[in-house]
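Next up: just one chain, as C-alpha cells, the form predicted on its own.
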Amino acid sequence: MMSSFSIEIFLAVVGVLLIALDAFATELNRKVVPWAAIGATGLALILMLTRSADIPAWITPFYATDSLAVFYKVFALVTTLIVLIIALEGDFITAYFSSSEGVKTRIGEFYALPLIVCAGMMWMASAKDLVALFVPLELVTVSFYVLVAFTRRSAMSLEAGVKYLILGALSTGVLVFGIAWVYGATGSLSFEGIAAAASKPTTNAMALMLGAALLLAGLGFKVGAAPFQIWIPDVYQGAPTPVTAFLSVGSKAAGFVVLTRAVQAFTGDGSQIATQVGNALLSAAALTILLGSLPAIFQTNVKRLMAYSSISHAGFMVLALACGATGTVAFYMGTYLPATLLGFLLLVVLRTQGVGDELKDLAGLSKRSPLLAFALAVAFASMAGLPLTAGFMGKLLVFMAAISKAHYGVVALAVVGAAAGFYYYFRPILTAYSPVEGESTKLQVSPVARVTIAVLIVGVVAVGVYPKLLQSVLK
C-alpha cells in the first residue's frame, strides 16, 4: 500500500510524463494521453481508498492526515476523474473548437494538467502551515491559467484567461501580504501556532486582525466569495466547459478546505479576534448568497447561470463556516459535486451535437432525449434544494447550523437566495420539457456518458434519501 503523499507524487509525475509524451509523440496523444490520464486518476483513487497510514517522518510537521484531509483528497480525485471523462465525451476538444486553433497538437496538455492540479489540491488539503499552503495553491492556480485560456484564438476564452490571470495575481499578492502580517503578529506560520498565539494577550490583536482579513480576502477569491466573485461569470462562460466544471467543483473544494483550517486557527478557544472574524464571515456569506442568486434570475446563458449559482453555493458554505460547522461545509461540498458535474456533463453532451449553451436551445430537449432531460431535471432540482435530493440536505444542514447560532438576519437573507434559486433553476427544466413544433433530431448519448450520468443521478438521489451515506464518510 502507498501513502497519500506517495499517491500525490505519483499523480504529479504522471502528469509531467504525459505532457512530455504529447510533446515528443504527437501522433499518439489523441488516443493515448486521455485514457492514460483517466487510468492514472482511477488508479490513484483506488490507491487512496486502500492507502497506508504511514507517511515519511520528515513531512509530518506540515502535512496533515486527518479525516478532513482524507475526505478532500478523495473529493479531488473523484472530481478530476469525472472532469476527464467530461472532456473525453464526444471528442470534446475537436468538436468544441475548430481545427485551425491547433488544439490537436496540444491535446495532451488539456488532459495532463488536471492530474497536476489534482496533486496540488490534495497537497492543499493536508497543509498545516501557510508555506505548505501557498506552494500547492499557486501550482493549482498557474495550471488553471493555462486551462482557462487553452484556446488562445478564441476571443472569449482568451478574455476569460486574462481576467483570471490578472485577478488571480492580485489575490495572490493580497494573500502573501496577509501571510506576512500574520507571521509578524504571531511569529508562526503553522495553523496550530497561529491559534496558540491568537489566544495570548501579548499578541497584537490589531495586526493579527489585519493579517487575517488579508488572508481571508485572498482565499475568498479562490472560493468565489463576495466581494471577490466578480471574475466568476466571465471566466466560467469563456473557459472550456470541462475546465469550468473543474473550477466550479475542484478548485472551490480546495479553497474551502484551506479556508476551513485558516478560520479554525483564527477562531480557536480564547482567540482575541474570533468575534471579528465570525462577523466578517457572516457578512460575506449574506452578500455572496444575494450576489449569486439575484443576478442569476436574469441570465439566459446556462453556463453563466451556473456561474452565479456557484457564487450562491459558496455563500451557503461560508455561512456554515461562520457557524463553526466545518463538517457541514464538507457535507455541502459533497452534495454539490454530483449535481454540478452532472449539469456540466450535460452541457458538453449537448454542445458536441450542435446544441448551444443558451436557455432557448434547451427547448424540446425531453423530446430529443428523455435521458438528458431527466438528468437535467435531477441536476438543477438538487442545486435548487428540492426535497429528496442531495442539495436539499446540504442547505437544510446549513440553515440548522445558522439557526442554532441565532443568526436570524443572515438566515432570512439566505431564505431569499434559496427562494430565488427555485426560480432560476427551474427555468431550464421547464424549457427542456416545453413542447416544440415539428420534427426534432434525436440526440445520441455515448455509453460512457450514459454510465456517468447514471452514477451521478444515483449519487444525487442516494444522498438526498439517505444522507448518512455521506455523513459516515466524514466521521
Given for the second form:
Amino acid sequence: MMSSFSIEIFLAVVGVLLIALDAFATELNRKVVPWAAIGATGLALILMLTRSADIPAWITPFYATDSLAVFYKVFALVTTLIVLIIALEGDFITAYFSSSEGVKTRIGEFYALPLIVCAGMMWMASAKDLVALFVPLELVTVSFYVLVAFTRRSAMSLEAGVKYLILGALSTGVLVFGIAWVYGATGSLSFEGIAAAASKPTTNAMALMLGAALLLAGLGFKVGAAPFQIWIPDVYQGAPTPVTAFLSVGSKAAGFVVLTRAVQAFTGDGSQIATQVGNALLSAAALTILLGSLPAIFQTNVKRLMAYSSISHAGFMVLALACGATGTVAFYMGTYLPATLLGFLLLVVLRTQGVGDELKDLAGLSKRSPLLAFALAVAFASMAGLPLTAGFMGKLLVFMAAISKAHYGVVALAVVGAAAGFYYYFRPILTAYSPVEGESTKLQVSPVARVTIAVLIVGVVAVGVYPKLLQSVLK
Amino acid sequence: MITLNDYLLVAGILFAIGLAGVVVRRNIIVIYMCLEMMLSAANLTLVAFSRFHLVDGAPDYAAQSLVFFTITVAAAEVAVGLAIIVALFRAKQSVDVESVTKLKG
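Switching from the form predicted on its own: structure of the form predicted together with its partner chain?
Okay, now the whole complex, with that chain kicking things off.
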C-alpha cells in the first residue's frame, strides 16, 4: 500500500535511474530500458488502483486527493503506459532519426523521460495551489521540449522542437506574470484563498481580471484552446509520432485538470469576475471548435488532420468547462483517450511497414491488413462521434451541458464543427476501404501491437455502449 | 519612497519590451533572451506584491518562495532550449526564424 504521493516519487526516481542506466550501462543492458519503463508504469498503475488514502500531513495544503485528482492520475498512468508501447513499436524509427550518420545511439531517454512527465502530470492533477500548479507544469513542458525535438536528424522534428520551445516558453512567461497578478489581487496563492478573495468586495476586480486573463491564456496554450492553438498543427506533425500521441492526450489532460481547478477558483460563489471568465471561456470554446474543424477539412496529412482534430476536441472540452460541467470535461477526456491513442498507434505501425502518414498512403489498407483498417475506422468514427462509440457519448454530454445553460449560439457552432468532423474523419476511413488496382503486400502487425489495438477498440466500444463504466469512476 | 506602483510599472514595461522582442525579432537567440526578460518581469512583480502584502505587519513570503522555483525552472528551460537551438544551428547553419518554415498548411 503506497499513497499516490509516493507513487509519483517512485516514477520520477525510476525515470532518473533509467537515464543513468542508459548512460553508463553496456549495450546489452540498455535493451532493458524500454521494458523497465513499461514495467514501472504498469506497477505504478497497479499501486495507484490499490493505493492507501493517507498522505503526509505537511503536503495537504498543496495536494488534493479528490475524485478529480484520482481520475486524472489514473488517466496519466494509462496514457503513459500506452505511449511507451507505441514508442517501443516505432523504436527503430526513433533510433534512426536521432543518431548521427553511422553512429549507434542510445535512445533510452526516450523511454525514461515519459516516466518523469507522468509523475509531473500526476502532480498537476493534485494541484491545490499556484506553486503546485506551476512547478509540475514546467516539469512536463521542459521534458516535452526534449521529446519533441528528440529525432533531431529529421528537419521536421527539429523545427517542431524549436517552435514548441519558443511558444512554450512564451506561455510560461505569460502564466507566471498572470500568477503574480492573481497573487497581487487576492494576496493568496492557494485556489481556496483565491476563490474566497474573489468574492470579497474589497478585492481589486481589475487587477484580478488581468491576472486571471493572463493565467487562463497561459493554460489555454497548454491545452491548445483558441487563440493560442497556432502551435499545435506544426508541433504535432513534426514531433515523433509517439510524442505527438503523448502531447495530444497526456499533456492536454493535465492542462485541463489545472484549467478546471483555476476556473473553479475564479468562478466560485459570488466571484466578482465569474461572468467575464465564463464569457471568455464560451467565446474561446466557439473559436476553438471552428479553428479546429474548418482547416481540418483541407488537410491531406493524417497526422496534421489529427492535430486539427485535437484542437476541435479541446474546444468541446472548454465548452463543457464554460458550463461548469467539470465531470463532463473528464468524461470527454476519457472518451478521447482510446480513440486518439489508437489513431497514433496505427500511424506508427503503418510507418514501421513503410506506409507514410499522407492520406493517399492509406489507399487499399483494408486489403493489406483488415485489422488495421478496422481499427482505423473505429478510431476515426469515435473521434467523429458516431453513435455506439465512446466519442458520441462525450459529445452528447457536452451538448446537454451547454443546452441546460441555454448557450444556444455556441451550441449551433459546435454542431457545425461536429458535422464538419463527419466529413474529415470519414475521408481516411473511405480511403482505407477504397479498392485499389494491382497486387499489394500484406502488412505485418506485431503481437504487442495487436493486443494494444484490441484493448483500445474494446475501450472505444465499451464506453460507447455502456458509458456508465466511465461515469461510475468519476462519481 | 519607492511605492508598489513603481515596481509594477517597471515590471510591466519590462514585460512589454520582452513581448515586443519576441514578436519583432528574427533571431531565435534574441527571442529567447526576450522570453527570459518576460520571466524576470513576472518575478519582479511577484517579489513586489509579496513585499507589500503585509500579514500582521510582516511581509508575506509565500510568493517570494515561488520566485525561487521560477528561477530554477527558467534555468532548466535555458539548458534544454539552448541545446535545441544548437542542434538547429548544426542542421541549418542559421538561427533565424526563417529557417524553421517547413511545416505549414
